[in-house]
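Given next, in structure tokens, is a single chain: the form predicted on its own.
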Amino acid sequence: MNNKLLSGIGVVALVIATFYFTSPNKNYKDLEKQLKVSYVLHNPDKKLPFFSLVDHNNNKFDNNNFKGKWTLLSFIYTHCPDVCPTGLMDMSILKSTLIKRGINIVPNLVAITFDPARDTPGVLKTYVTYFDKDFLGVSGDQVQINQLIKPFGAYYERVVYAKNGKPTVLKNDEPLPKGVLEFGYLINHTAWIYLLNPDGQIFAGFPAPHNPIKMADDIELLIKNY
């Protein structure tokens, strides 16, 4: 993907998060400030709406399986060229970081694809596994994923290319052209990783590019101090 695009993105992604998540919480400010990578997103006010996906073992999976545990999730796609699997390998050494310093307390891995017309439970359980076996992938209606994202301040683009090159690009809400399935298409997205509390709602972001020693230092002030 295009780094100023990505860049700008990200840029987009932060500003929509800081105005939606407001933390009440003078404490977490504090915390804030001894963060390394990562911002505090947490506001108990702002909830995930319900949503209804298909996990890679074609089980269902819903807001429950955000509660009761801590959970690092990903927006991916299994086309993408870099940047997705850069972000799931960084995962994967962070979890691996967290489990040798021995602490109690160590997420779940998600990834929740943009792209569910070609990311099917079967081809996101082989993609994503080959990170790491604990891994979990996530599929489902496109609509769903649409809304889902909005809260996250996640943001995608898909980028159909014709057979002279020219590029046309298509909101999220578009339906994809006769015949786009059969020659692919590329996704223009957010790269954050975000932290999800106990209580299934959004606690902490990490923008790209990612640092999985410096997330792990972060990971245990904020699981510390929640």
Contents of the next structure:
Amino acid sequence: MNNKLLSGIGVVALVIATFYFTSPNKNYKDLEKQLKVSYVLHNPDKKLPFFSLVDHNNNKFDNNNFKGKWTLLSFIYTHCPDVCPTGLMDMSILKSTLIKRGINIVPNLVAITFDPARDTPGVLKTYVTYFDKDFLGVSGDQVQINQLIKPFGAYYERVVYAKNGKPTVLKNDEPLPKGVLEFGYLINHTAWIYLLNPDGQIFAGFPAPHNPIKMADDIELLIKNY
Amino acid sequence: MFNKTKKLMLAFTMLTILNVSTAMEHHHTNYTTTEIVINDPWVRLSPPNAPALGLFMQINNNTNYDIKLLSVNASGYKRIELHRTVAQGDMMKMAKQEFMPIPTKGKLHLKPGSWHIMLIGPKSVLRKGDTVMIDLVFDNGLTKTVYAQVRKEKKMTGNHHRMMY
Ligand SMILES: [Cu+2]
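One more: the block was the form predicted on its own; return the form predicted together with its partner chain.
Now the full complex is given, and it begins with the chain already shown.
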């Protein structure tokens, strides 16, 4: 009798444990209700695909650079006078806020360009370190960048304006038309900031416009429950 | 010699502008001496290699008709464009505009994430506190010269303004 009860409890415990460990998402979904400005993007079934890019010091930047530390990441382009500088400034404020609160995390600050044709490592270095000396700008192969942004749900489109003011959207998977680099183009793009966990996986996302203080509140909560 | 006079004149003009705008902010009345009044023009302080700079301000139209800002002129840039950032779903679109509309007895607020003037290809690096002279050309034949201050973010103009950037 006792044995049966014990094994019964064992089965129930096993079921709960299995459920708990195989779908941590459920856990975060409850947590998500308490979040002010973020979305949990954590999905253990969808690992970040392998990528290999170049950082602003011309060093290799790949999945390993996201490991062992929390990372704040955004996708930018330096010809952006409005949305991107605001986002980079917000990330810097967010970093200092987290450090000030002593949450025990000092996140990596990473900005990957949508636009490696113009944003070479050298260009990125001057640009991003202006917002925070700890920023790391990342450039590299356009095809790899196009692949990398997909699991984040990020996307962009280049727009060229003709002399008469008519806009044309360029295809991302085709080479840039001749003369476009000199004439210039704008990029419409998503402007989320992402939080990656120390396993190098996408963990949470913050849509624009950003409020660094509320973001810090959410991150505090997320990390405490990680 | 000439430079000195120019600097003095600039300082004088700036003082005048400053007086007018502080007076306006304090009294919140519609009393103005001109048909178009520009408040708080500023250029976003940007990295030294920034290919484009954002210029922001408030344009008040005190006339009895709608007006349009048609173009902006300043020396030291490859090109100057009128832009508007709009959110379309998740995407932030920065679209070139033919003009900026300022409704009669109303205003247009140029600010980050919204309407802005884009100074493309600056020939020199702007530093904090620098002043940029800019001509605004309107469709009613008026041209306004403004002196925009280079600074990091929007300054607080009062408690009723939410500081976003
Ligand atoms: Cu942008």
